[in-house]
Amino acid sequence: MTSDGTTHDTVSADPAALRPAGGPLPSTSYHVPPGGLPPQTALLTDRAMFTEAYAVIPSGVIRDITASYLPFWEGTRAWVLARPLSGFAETFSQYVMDVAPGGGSDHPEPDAAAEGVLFVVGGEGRLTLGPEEDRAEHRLEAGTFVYLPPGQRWTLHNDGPETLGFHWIRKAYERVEGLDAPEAFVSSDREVAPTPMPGTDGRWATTRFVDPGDLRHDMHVNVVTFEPGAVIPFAETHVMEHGLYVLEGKAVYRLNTDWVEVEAGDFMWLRAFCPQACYAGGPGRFRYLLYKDVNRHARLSRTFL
């Protein structure tokens, strides 16, 4: 069992078997980084930490001077929360993208071998998928989820009056002989019903945008929801690397040997086998966007020391 509630002995490739009871959450919100700078009178008391097993990047350090700019993106800045790095994220990168009205890109992805997921947290925009002569257009709004396979042609522009904010998770797709790459698709957190964890009365649930039995996918990006007082009642310890961005609420999260307070706008990176647990002790729902690498053999080194 993993932090989004996947139990490997009950996975089915039949979509009907994955259809949860009930409907999407009636209302929700998503944290959007405010940028700016703290005042000169602010005290240097924050929760940022970087260890061998995990890292916490709190919302208070996602500021103007830590933003990056990307080639072929106009009117856009990005906060890089994770990138492949020895001793840090090994399988993925994650950006928070901030696109001003009129901004966007006709050439967003420079790496033809990279797959991606977009998850919109604020504003509106226009996404196109496919070559110029046969493009499909999609509207983007808070809660929109987009999967982009390697080599996918796409464009994205903010044609609304407010800033468009979204997460962009990128991974080098691991091809398997005999399996085709998945197709691009667009979904929404506001349309997909969360799947409750067994025995929790729906207090711990996961919104899954991909069938766990579809082995073409080598990463899952889900939204995990805890109602107030819900817990992960054991220290999960597993091979999957995680990136967690808190969309809503607050909780106490167990990271390796430490209990850490987290809230909306915080990002956590967990390396493979880092023990984790959660207690959602806030007054409202606790929700996070979860990345994990899945469905592939462990790579074996041919170098022996």
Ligand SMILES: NC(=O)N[C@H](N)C(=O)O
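Keep in mind it's a predicted model, so treat the numbers as computed, not measured. Numbering follows the first chain given and starts at 1. We call the rigid core whatever largest set of C-alpha positions still superposes within 1.5 Å between the two forms. Compared with the form predicted in complex with this ligand:
Core-superposed comparison between these two forms: the CA of V239 stays below a 2 Å shift.
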Contents of the next structure:
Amino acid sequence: MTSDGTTHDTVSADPAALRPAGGPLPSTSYHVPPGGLPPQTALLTDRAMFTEAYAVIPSGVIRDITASYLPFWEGTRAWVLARPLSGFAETFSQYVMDVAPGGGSDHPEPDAAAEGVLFVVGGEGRLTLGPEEDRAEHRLEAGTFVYLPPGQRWTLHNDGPETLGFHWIRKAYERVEGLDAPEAFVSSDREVAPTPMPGTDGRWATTRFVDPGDLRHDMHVNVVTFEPGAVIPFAETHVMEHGLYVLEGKAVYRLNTDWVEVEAGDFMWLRAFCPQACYAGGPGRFRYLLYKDVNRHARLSRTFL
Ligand SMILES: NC(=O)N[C@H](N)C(=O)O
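For comparison with the form predicted on its own, provide the form predicted in complex with this ligand.
What follows is the entire complex, opening with the chain shown before.
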């Protein structure tokens, strides 16, 4: 026992020398912190990363001290996981929202140019879509997906007994002359069958809430699922940005030049071109919510010398 209450046994360089006559070898020992070792299921806690190509925000960091309170939201805390950092170079913001029972908002979105996606991860609530005189009501529960076009009128309230938790992904909608903005819709990951990635026997599959051929949409928010042991077998590199929030399981994820360990509750922010791959080593399924900007021309530089 050391002065700080930890045990730190010394193991002989020759364990056989410690064997009592005829008895088993003693088990080797570890440094044991006060309170004991973390469970075998937990990853290292010290996994936060911020580089020029990506950031990792581990679940343990999404705690009280980093919460915000948003205007016109009652009983609600928001964790801003991503936001544009350098002017027009990044496209989206992503929040984890915790709405206490009785909390919510009648004026949730202050920006008429913003489109949004809500994806519920826990609890229950009530969403309304449309103007006061003609509102459609929808139930919110784990797995509910909501698309909100720019200018959409909506309200959201927690009328359940537990905290309502959801992701809110916001982006300035890029209008295209001749194309209307999409309408609002409500769906769920139970209603949409995952599409297997070609050649993977369904071990890597993507749940797409929006038809990829519907060019009114300029962002996709999908759920990506890997069976234990499945992989992204090459370093995908593309101009699209990503927000990846781990909904379930564990994996090692390749981000630019690094392999990082991630688990449920962690968030990864990938800048354009950040190479990415994945080994979902198990023991259970590995799933994440994925944001991606799509279907629009690249903005051209108008600076001439
Ligand atoms: N990291 C990913 O899961 N990327 C997806 N395959 C994608 O870009 O759609």
